[in-house]
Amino acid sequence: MLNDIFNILLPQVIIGIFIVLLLVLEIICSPKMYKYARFIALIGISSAILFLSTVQTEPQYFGMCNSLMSDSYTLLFDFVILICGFLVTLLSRKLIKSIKGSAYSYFAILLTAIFGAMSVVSSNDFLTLFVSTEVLGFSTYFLIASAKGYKSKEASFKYLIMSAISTGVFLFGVSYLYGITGSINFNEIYKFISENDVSVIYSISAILIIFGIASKLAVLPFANWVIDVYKGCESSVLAFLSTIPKLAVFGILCRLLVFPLRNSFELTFVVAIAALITALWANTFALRENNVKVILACSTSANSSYVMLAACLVSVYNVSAVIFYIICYVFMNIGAFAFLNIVDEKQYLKVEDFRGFFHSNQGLAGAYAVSILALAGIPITSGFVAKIYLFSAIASSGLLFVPFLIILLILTVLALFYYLKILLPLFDDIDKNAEIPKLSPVFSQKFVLISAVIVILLVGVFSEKIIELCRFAAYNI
């Protein structure tokens, strides 16, 4: 067991000291210390991924009775969820003020949050997977629920039901595949049938499988709740929301495609199809609609459909460009809803809120369009990079799949309409009696916000040597 730990769970560990230690200062800690909780945070995320370094990746390493494992893939995953959550914290000081005495409560919940998106990745068997999506689901449910307000207590609850039924839908595509090949473990289905013919059954139950874990990614059936969960959520757990439970979900997805539900041809074409509606839904969806949050709720669906396409057509090349386009992609929310979090949001939901926003904060307002541009596909942005990467990845995978490419192109394009819709009025021209008023955002959100659009620049202009990196995980899934 100490191997265990100190070859593959020293940093959950380390997340986990940090969870016990918040709940115990909530006990002892008078409520108004509340500033101190994410400070507390905040170092146990930067130890766990100074303690990264510890992980045995070369060769794969297998824990805990074969349920846990560690290579170069997980470690990428891992780091890139640990530094969204050290980014969603230093965005959380906003939301702390309100809750003040409940803020020890909150951080420990959000590194719940954290340890279980790790062990998603982690999983090699679907005991341990299931067991870690409900931490992590559980988690979000809190975290939803955060903020004062009905609007975010309804919120988790619509979330909570429908976890509940992708849950069930999840479960029961994993007992029959436990019911075809007697076991549960990745390493040992693979391994039955690569040696067996595969049946009908075994085809139903990995699509209810993939359908289950991928309800997290608002693609249809269980795509609704995205809506109704955005308007209410607080900007910060939107950050969340949208950041670290999409990489630990594309994160296991990825490795049960190559691995235990690479056999199933028709899995290739349920999930190819339902992904083309959810970015046909979501995209049209998203034109008639002048809510920021329900804009980037809209996209949050779509570019969770594209990646979808493209981790279904299963090979090392898909599943690099699936590593780039999430990697960019989380880098890109942050950057949104980190300006989202420094206006008022209260006052300022609607896209015409923001009319003439760039000519008193200029700054703020252009760091926040080369996110939204960066989401639309703008070349020398990462979102180009990885949207070029993507394509080309789809197009590459066969002949059969050139229609599915070109309505995905379609749709692409149809959603910079509703881009521009959040962009333009930025930067209208206003009437000189009308009053702007100036922004005054604090260090830790000036840090996020910049950190996150220096990232997409970089990436958009340096990409060569990411894609590497992605290519090498992929090629080591």
The other form holds:
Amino acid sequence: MLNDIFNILLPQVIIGIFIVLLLVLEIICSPKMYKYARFIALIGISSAILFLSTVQTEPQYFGMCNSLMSDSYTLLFDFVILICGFLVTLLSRKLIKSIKGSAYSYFAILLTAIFGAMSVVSSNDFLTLFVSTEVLGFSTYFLIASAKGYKSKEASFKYLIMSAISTGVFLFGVSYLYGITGSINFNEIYKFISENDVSVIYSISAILIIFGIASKLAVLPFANWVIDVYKGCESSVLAFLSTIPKLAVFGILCRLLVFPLRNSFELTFVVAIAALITALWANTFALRENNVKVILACSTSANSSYVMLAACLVSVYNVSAVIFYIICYVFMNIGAFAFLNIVDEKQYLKVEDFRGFFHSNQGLAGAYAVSILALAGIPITSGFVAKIYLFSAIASSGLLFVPFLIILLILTVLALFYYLKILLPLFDDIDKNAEIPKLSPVFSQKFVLISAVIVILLVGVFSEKIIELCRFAAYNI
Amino acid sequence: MDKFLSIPFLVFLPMVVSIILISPLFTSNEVMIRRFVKGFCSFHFLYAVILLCFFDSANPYLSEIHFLGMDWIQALGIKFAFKLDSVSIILSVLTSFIFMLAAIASKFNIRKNQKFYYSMLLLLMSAILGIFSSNDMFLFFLFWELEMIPAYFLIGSKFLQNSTVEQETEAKNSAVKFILYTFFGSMFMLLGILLLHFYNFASSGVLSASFADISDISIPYGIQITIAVCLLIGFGVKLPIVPLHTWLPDAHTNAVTPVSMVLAGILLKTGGYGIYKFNYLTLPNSFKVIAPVLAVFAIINIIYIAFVTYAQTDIKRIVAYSSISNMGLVLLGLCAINKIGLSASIFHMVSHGLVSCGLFMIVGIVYLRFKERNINILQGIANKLPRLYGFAVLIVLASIGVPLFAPFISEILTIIGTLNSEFSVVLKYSAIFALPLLILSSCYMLKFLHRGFFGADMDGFDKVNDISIHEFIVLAAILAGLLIFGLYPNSIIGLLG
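What I would like now is the form predicted in complex with the partner chain, since the data block earlier showed the form predicted on its own; can you produce it?
Every chain and every other molecule in the complex is listed next, the one we just looked at coming first.
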């Protein structure tokens, strides 16, 4: 047991220690000292990143009675999750200013979510997976509800209800799978299904499991929470919501599709169709929307569905494309939400509110434009390379999926339309009096925005190293 | 000499200069910026001409860039590889030339946001040169997509001093229309490229996106046709081929004069070049099947659009629509699938590039002075602007294919090439249908000349200046080009072999 902790669990343990520390400090410290909470959380996350080097990955390591595992694939995901956690923590400055007293518990919950996300990626049986998704899910409800006002509470409640239903679906699928194979361990299930023929019940259980877990990705059938929740959320929480749960769920989704749920042809088809319908729904819904956050919510849902489609056509190549896309994607999203964090969200909600923004704040608007153009997949940004890589993975999966690809490509054109709808008002010419005043973001906000933009542009040009890393991780899954 | 003459220098120098221009460190003195850009464009043109002088069609220029010793995306075999063969070097020199003219012509047309305008213009130049010189499918696609951003801003932004709100909204809408059409086409193109890449890998085992490594020999026949059609939708938006053409008149009409010159002069040619590079060279088997169908589309382009052009009343729209009609001729030349047809097609790209550039310049000059583009209102320009009248007559004559000028050669060559085509009867007949272009184009072009330049003087324009030295240089350079290629067509045809 102790051996396992030192071999694979050290980063999680560090995060756990800091959670306890934060909770203790909340009792001790006065509300005036709320500022230190953020630094403690940052220290916790950075030390966890340092301790990632102690994780044993060669060969695959199974610990805690085979319920947890680590390899270079989980290590990569843990690393990106921690980096995102770091950036989200930096962005939280504005939020904790408004909730002063509960700043410590806010960061404790954020770290718990990161803890949950890391456990989701490295889980090796369905029980661990269930527990860690619930850890991630419950901390997400609190994070959504943390902002003042009833809107955030409403959003949190909606998310809670939808997650509860999807968890039920997930557990139902797991119970079927347990009934067929007699085990909840991924390795044993994989062994069972590769030695025995499986019935249609296996496929049904696989579909239920995938749909249950994919509710966090805002893929249909559990997708309609995304718009309400995004409307009611603070941008720093959105930066969390659109990155860390995504990374965690895609991390485990690829493993599930490669090992225990491999042998189901129906699953591939049903998931592909669900992904396609999600993409259709999200992209067309965003066309007539006017609220920036809602458009970004639809874009989240649409992007998840593209990745989902590539993920369900299982191959090493596809898995590497999925990893690469999701890594590129989280940085674009963090860039966009960092911008929304800098501008006053209460005042600027609709697309028209940003008219003429470029003329008073050129640097900010430029950075935002890079993030949005990357989401649309325009060259020199990482979005372009990621889209090409992902679509080439889908194209090479066989002729059967070319019609799917055609629809996706047409939807990408629609997507460009609504991304331009967000972006173009920024460059409008307006009167001098109506101009938006020059904003002066603090260091941490600037840091997040600039680092996101640098990552987007660097990966867009020098993508080879990252792709190689993703391929390496995908081979070792 | 070999070290000095490099393609990346040719392609990326405008991009670097554009970044320098937009950076806050660069002077914001408008006269300085204008002179700097003019100087830079002239230097670039000179450089392109030197490249052309040292060009040897047996050894095309090749070049590759490695990042940190690695290819761009090794996992997909995508390289940063460039190649200038005889076709692409002709088009690159034309690009450089037309951008130089556009930079000179910008003096009277651009009164606002000069820094931004010139920066975007040079970025567009870089992207177009990249399209012509890339030797890798994905690199081609990258530049193809990249070109949308500066083109959007050039069409949609406000550069005139006193434009009305309606004009601005219209310009914005047409820019969005342009970008959505192009993106729609390029998504099909991406699909075609991805399929071609994958099936080439599956059949030959070489993971590469370089044009040299792609061959359609062992790709299943149905797939070949699918790929070719996907690619053609992408290029058909840019060229444009008829059902996909509606973005063009709006974009060209609402853009300022130098931008229209660039759009008609060179941007449309990227579509023709794409068809040549992908369908003609890389997928010859499927092109043989598609060519007769495409020839029918080309004829529709030529004849249908010629009638549409005749019905227009806005002179800028007349010129814009006439470009579509002329592009049909480029397409027809390619469809002939023989040496004559190909060289006619490339020759027509060059000659039409010059002609449309000149026509847009004339329209721009008229609009600057009379603030009017309606052909029913304009009259008597010849008395007011005699020098412009001289140029207008010559360039209009060139555009309708009068001997001595370059378009005459290309139109005749296209028809000869199509008649000699061996692949299909359709093509031989289509040559007969292409001939009316010569008559129809003279109808709408002479209408433009006749209504606008002759007749009684317009009221209220007593003190109108004739063309200035800048405008004179642009028109004279275009006319010189048309005459040189008209009298000595071998300068291009010889290079093409």
